[in-house]
Amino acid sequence: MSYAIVGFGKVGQALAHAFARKNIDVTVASRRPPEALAPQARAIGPTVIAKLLREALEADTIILAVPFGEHREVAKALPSWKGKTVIDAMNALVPPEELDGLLSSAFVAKAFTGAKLVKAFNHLVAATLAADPIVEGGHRVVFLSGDDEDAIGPVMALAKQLGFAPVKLGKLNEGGALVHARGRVWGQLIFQDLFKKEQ
């Protein structure tokens, strides 16, 4: 399984730290050229490699960590997203009317035709996401939701590999509602920092 993070701002870098901590290879890309990202990527760790966007999109699993308004530009970079898993780590801090009455992840899914979309890693602030998830005798929780069962399993496995405790919240219109932010409406679980104790 290969991974890429698209977007190399605070959230993208935080996720890159999580991969580097576990020595998992991950490609990073953004609107900026790879050589602009390379020094920061190297500083995070040797398993974090900056590439062109089109090269990064060759990965099996792509984590979207761009500002919400830019996801459609990313979607246009491939003619088809069939066979790809897209992890939506964004928060739609836009007025609800801009989302056609949909939850943010359902709105994002429309742009990525053919992809399996999973909402995950969006409810923790970047500094928390970058920190070691093993804390206070337990693991920091990450919430996941998605409409495709085949995609949720591997994303849960990735979250576990990164040291988090994955908690499945159901489909996008159920669990997604608990962790999404749009306009001034925030789901009950957004920005909650929870721990799961070791059994």
Ligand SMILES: NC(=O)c1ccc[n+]([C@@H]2O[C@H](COP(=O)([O-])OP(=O)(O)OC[C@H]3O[C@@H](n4cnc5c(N)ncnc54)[C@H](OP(=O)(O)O)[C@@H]3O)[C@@H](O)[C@H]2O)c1
The other form holds:
Amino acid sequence: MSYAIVGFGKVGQALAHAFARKNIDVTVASRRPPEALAPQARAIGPTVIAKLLREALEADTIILAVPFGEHREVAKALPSWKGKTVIDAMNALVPPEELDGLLSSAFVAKAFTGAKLVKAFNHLVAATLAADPIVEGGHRVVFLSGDDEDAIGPVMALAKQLGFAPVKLGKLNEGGALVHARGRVWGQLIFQDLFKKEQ
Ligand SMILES: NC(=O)c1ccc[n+]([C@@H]2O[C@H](COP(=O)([O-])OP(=O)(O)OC[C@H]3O[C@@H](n4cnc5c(N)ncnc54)[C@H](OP(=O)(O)O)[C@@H]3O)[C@@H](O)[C@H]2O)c1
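May I ask for the structure of the form predicted in complex with the ligand now, the form predicted on its own having been displayed?
Entire complex below, previous chain first.
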């Protein structure tokens, strides 16, 4: 598996820390050129490599850590998303009417035609996500949801490799709704910083 994080702000860097902690290669990109991101990438760790967006999108698994409204711009950067797994770490603070009545990740999935989408890593504040997920022998929980069962397994494996305890919530419009923000309403599991003894 190859990984890229698109968006290198608070959440993108928090996730880059998680990859670096475990010496897992990850590409990071934003609208800025790689030279602009490289010093911060290097400061996080040697496995974090800044690239141009189009080069980063060669990875098979791409984590979206851009402001919600920017996801369409990222989607346009590839002619086809077939074969890619997209991990949606975004929260949409827009009213449901602006999402065609869909939950935000289902709305995002429409832009990434052909990709398999998993919602994950969105429910914790960036500083918490950046911290070591192993505390007193317990593993910090991350919630995963998605409509493509095939894609959830590999993302669970990634979350475990990063030291988290992944918990599957099911499809986006079932358990996944618990980690969705809709307008000013936050899903009940958002901000819940939970630990499991076993991964
Ligand atoms: N902050 C949190 O605690 C938190 C927690 C959970 C989830 N989230 C969600 O995570 C997402 C990112 O939040 P954040 O706080 O990390 O935001 P942020 O600090 O503002 O970072 C956003 C990043 O996205 C990049 N970006 C913007 N438009 C882009 C585009 N079209 N293509 C590529 N890169 C682009 C920006 O870099 P350039 O300007 O260089 O392009 C920047 O690196 C949001 O959807 C937010 O709701 C945030």
